[in-house]
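This document opens with one chain alone, in structure tokens, the form predicted on its own.
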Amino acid sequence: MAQSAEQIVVTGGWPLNGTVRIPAAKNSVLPLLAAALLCQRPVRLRGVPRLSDVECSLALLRGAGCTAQWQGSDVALSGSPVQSTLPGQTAAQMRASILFCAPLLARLGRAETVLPGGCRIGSRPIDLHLTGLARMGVQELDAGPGRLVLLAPSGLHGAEITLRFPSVGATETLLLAAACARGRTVLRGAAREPEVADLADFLNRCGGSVEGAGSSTLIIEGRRALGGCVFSPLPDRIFASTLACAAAAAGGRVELTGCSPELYAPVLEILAQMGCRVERGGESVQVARFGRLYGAGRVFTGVYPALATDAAPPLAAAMLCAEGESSIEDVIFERRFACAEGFAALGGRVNTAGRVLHIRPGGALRGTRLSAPDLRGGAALVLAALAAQGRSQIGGVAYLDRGYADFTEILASLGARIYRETKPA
């Protein structure tokens, strides 16, 4: 990925207090622009952060021929899709852009795009989007190293498909397939996330058929075509999984509003155990920190509704801070914990072992030059940084765009010593 030239500097050492209302999720809001390619009528998705994973999802819609366009904080998406290539270029720069085959595969019977990108935290195959996508009637040709042809010479059909892992990624893209085959599709072994539901939701807002969202049997009965509604995303959990440990890692007090505690309950859990103080509302939830935090122990990530793995780097930022020993295991990428190389830098006491990171108390975090090796380790540096001494100054802030609106704004408004600048040549 190509770096801006802008970092973030952060002077530690200052608490947070304040509110922050949490923007809608990246995650959920990505599926929900691919899914906009099946709908013959006007898609508005209201209050869609503007995230550079966002523009880079317009621009693969404006590619296939469709008017996607800002309204404030609302996009307008309308027409119907012409061309089956994505843009290549633009479809390299993240993962999510496997997610706009399926659409274009239901209406023109064919899609084009290079392999996707995204951060490199660990193997990420589309294996199970392709072998699903061959019981619907999809086949794969010989394109040459890095490219993607798919094509539904005879349209795509209902099919049985069981996952051997519940991919959120497959499961959407399978999703989005069925709800416009011919018949009905039983996906089993499904993904149970949030971001999942909030798609189904949408799909039958717009006239599909899914049943079983939020368990791991999806029923789709498919749908000549799909009309359009106005809709909006759910909040983002994992911007206020990464809210809540800034708010440990630094201590004070922050009220998240706007997101219901239990989609990232596992978190809050964990930060309650570390010592912070953590009252919930039912749809806000109040972090505090204003004495010791404490090891954590033995923690893991897991499919939903377990720990998820996008907010394990910021919570692993938190415990830098406590008095005891904690150890997460991210069981779902084996280079989530690039970032460690960054606490080391500041002085935490850290090493990694495969897919464990493990943090040992008595390292006193002072402020030093880093680099974000992707999105939620970027993050999790600069939560360590609001716990160092000193200065920070933090590159790779083109990752952060990707998933974190207005991160530096938010946090300054809360208190802490944060702005970007553009780096010096």
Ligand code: EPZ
Contents of the next structure:
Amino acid sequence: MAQSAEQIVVTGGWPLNGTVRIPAAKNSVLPLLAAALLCQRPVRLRGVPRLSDVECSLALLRGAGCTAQWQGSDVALSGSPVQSTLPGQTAAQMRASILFCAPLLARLGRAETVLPGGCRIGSRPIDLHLTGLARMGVQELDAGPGRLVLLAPSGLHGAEITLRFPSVGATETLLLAAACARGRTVLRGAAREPEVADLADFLNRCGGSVEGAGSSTLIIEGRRALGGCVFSPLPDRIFASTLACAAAAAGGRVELTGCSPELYAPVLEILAQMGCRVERGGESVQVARFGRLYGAGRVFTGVYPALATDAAPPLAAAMLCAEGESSIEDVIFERRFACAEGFAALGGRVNTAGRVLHIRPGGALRGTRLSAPDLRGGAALVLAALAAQGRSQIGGVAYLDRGYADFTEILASLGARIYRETKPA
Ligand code: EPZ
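Next up, the form predicted in complex with this ligand, please; the one we just looked at was the form predicted on its own.
Now the full complex is given, and it begins with the chain already shown.
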């Protein structure tokens, strides 16, 4: 990703105090925007965060021939796709462009896009998407490296598919393909993430027939066409996890509203074991840390409902501030902890071995120059800088803008000494 000329400046050592309402989830909004390609009636998504990945998705929808526009914090979508080739420059900016292929195949019988190279957190293959689509009548043309051309010459038909791994994206691709395929699809080994259930809820609200969302077996009766609806995407459990970890790292007390604690229970449980005071409400959580933090011992990520891989870097930032040892193993992505380099530059006593990040106590964190290696790693470096003594400058802000709207403003509203600036020449 091109390095923007902006940087985030943090003066650490200040506790956080205040309340934040959690915005809608990036990882729900993106598949919902792709799903809108299936809808023959207007769609309105409420309270959509202003993220660069959302802007990229709106550009893909417009490139396909749909109307997509902001109306306040809502996104209004209408029109049907007429162009099966997604704009290459735009599609190459995010992994989630793959999600737009299944709806184009359902509506136009063809989909063409470009696929970005593997990003820092892993190779990000799409074999599970493609083998599932092949079972539903899709053929892949040899389009050369980085390009993907898919055809459904006889349209999409239902199938019985078992995923060897509960891939979130593959589950969403096959859900989108099955929604308007001919006949029934049974998808076993499906991802159980809440964002998948949100997509199923949206499709059902548009007249679709999806059963079993949230479980590992989805049963979808294909519909000839879907209508539209007004829909509020679910809150962002990863944004909530990030702010909970910020409170643990910087100290103070933060109340997070509008997001059920159930959606990020593992993070909250680990923070409580580390010494934070966690008070759960129906749709809110208070996370407070005024004393010492204890090490968390061995921690593993996993597929939902286990600890989310995306929450691992922010959690590691909190672990940097603990007086005992911690380790996190990310079983989902092979290069999740590129942020370890930044942690070490701050003075953290860290090392990575394969998928495991080891964190030892005693590293006095001191501000320094840092660069975000990816979206969640960048957020983790901001959190670690909040806990460091002195001033840090964090580049690679464009990564953060992909997944955290108003991140510095929200942290500043909680009392952090943080702002964005254009890098001095
Ligand atoms: C989604 O990515 C999220 N992105 C990711 O969030 C999240 O980390 C991930 O799910 C896991 O929860 C969006 O929803 C837009 P996967 P996705 O397919 O769908 C392997 C963020 O920071 N795999 O569940 O790409 C893959 O290599 C992003 O917001 C295959 O082998 O994740 C990985 O090891 C990062 N073949 C594992 O499955 C495939 O065809 C999980 O990938 C697909 C995936």
